[in-house]
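Next up: just one chain, as structure tokens, the form predicted alone.
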Amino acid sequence: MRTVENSLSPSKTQAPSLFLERMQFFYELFPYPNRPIFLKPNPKGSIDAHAGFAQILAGNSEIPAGSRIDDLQLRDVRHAFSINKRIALVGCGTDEPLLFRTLHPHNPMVAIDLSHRSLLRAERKIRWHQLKPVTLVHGDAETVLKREGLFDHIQCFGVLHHQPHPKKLLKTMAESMNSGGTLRLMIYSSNGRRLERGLQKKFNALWRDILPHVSEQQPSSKMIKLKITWASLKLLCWRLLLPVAASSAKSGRFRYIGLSRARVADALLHPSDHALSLRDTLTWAGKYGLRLVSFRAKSYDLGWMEAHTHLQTPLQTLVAEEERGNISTNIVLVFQKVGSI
């Protein structure tokens, strides 16, 4: 498996980026989400994460005769993505390589993330489960998408929110995609989040200490270490007791987090999860030649929506719904390549 140089090295870049070191920094340190090694996705369970799964929904392929959306099964969707198509995982943490590269046993494949620690538990798993092995790329998405040519599908799962420039990292990924290509894109909504932002905003000043000290050269930096290591496992400790200390409403509203250390600090003590509009990014998107065919969240009033096809009406009434705060989920968006920036 190869592993490519890290774009972020300051032999690589002039200027890195003390936005994206940071987040480099707390990803070696949290590798996301990591869950065991032995545990394999089944991919019956995952067919609208499939790149053939967008195809169609982007109207490249048909769906069998008498069957519906809902009926597709994975021989379907591995039917409407050639096993010659590539795919590009942006942000990919530690299991997406293993859940995309069970999904499609034989595409070509690359997967991008700033932590080379989670790059290699990612390969660690693929490894494991004895599977094809994947590109993985140790850099930040813009430098690497630049380089490494066009692909035909491309996931982006809560990435844009932890960029120093979201609108430049999906212009890029527009300009990396093939026409009639398929971009699955996910965003938190403005409300989703909210209870998650006000606990990170208590570590604001220790994530400001850090600043000065993204370097492992620096004698402090281990200090600094030990302080998020400490504020990680007291966050730790809060979630085991929510169950026992807090209302079954207010327990409930934290139990996706699970009971991984990884996950905690993600949700509670990640350093840049900034809000995002999603009336601005499909705004974005449309510019760049990104036609949406589907979307799907969970209104606190309207319950799921979810469109595939004739996306205006509906489509009014998710930005309308997310700009009241009332969009409780985060926002699955499929766009696909149709026009040139």
Ligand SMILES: C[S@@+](CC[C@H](N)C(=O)[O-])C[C@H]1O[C@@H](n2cnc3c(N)ncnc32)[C@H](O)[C@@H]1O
Given for the second form:
Amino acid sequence: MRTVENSLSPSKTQAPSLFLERMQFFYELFPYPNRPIFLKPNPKGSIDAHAGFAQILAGNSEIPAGSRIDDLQLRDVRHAFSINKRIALVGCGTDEPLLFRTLHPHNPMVAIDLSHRSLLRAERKIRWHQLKPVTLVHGDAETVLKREGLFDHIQCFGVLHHQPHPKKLLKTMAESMNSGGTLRLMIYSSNGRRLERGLQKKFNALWRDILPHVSEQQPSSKMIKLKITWASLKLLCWRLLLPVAASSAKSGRFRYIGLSRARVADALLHPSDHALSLRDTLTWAGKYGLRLVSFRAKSYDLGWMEAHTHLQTPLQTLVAEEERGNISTNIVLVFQKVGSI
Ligand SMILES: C[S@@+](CC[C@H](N)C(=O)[O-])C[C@H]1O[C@@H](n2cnc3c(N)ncnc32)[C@H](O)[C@@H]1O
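Next up, the form predicted in complex with the named molecule in place of the form predicted alone?
The next block holds the full complex; its first chain is the one shown before.
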């Protein structure tokens, strides 16, 4: 594993650096999603995560005659993305390197994360399953990407809405893509997470308290870790009791979190989970030469809203639903790099 020097600048005190330091502190404590090491992803169940799937959506590769997007098989998507093409996993967490190495057994692959512990777990998982190593780089993706050359596919799931400057990370990703390359992005719905953000606010003071200590390797940081760990245990108990103590609507609303401490902390204790507007994200993407080729999200009223290259559900409908706070899932967007910045 490599560490990109100075990418975390712990001595600087301006807001963006502290922002990243807090997030790093959080993900060192709660590596995400941290599934058990022996669970091997089934590539046939994750065809839509394959870079070849994104290439087909982008129209760079043909769908086999007589097939529809939903019928694509692993061999079709593998055919659409040759083994010398480069993949970057931005904010890869503990499990994405394993999933992507399973989907792409031979492609050059760089996985980047702020959390050293997450990368160690990712590395252990790949070794356990005896797969070809992935290049793991510890640091801030914005800095790391600038040093890693161009990619043909970038996966960035659950990361952009945590950034101090999401627009800058999106721009850096666009600049790091070969023409025709694809970006698969997942962002939270900005209004749909109001309840989660309301709960997170209750822990603001905790995060504010620990701010001056975060970057220091002092005994006091042990106390800070204890306080946050204690808060996460209380939240886990709350989550466990929800089905018996709350209405079925409220309990159902939080069911997606599951029962793992990492997931409970990620949803309810996060120090930097900010509302990111879908409209702004799409505007920035257009400015950076990224063409939207697919989107997928679920609306409470309209059900699944999904569209590929020839966008069936109008994009305006998705944006309007998102602005009404009516999206019940995360939003998955696939872009193709078409222009220069
Ligand atoms: C919610 S987790 C998502 C993990 C993974 N993408 C997934 O979907 O399973 C967010 C991850 O992004 C990492 N991260 C956040 N901001 C980052 C940045 N600026 N550079 C590198 N990693 C970052 C965090 O450390 C964390 O592991």
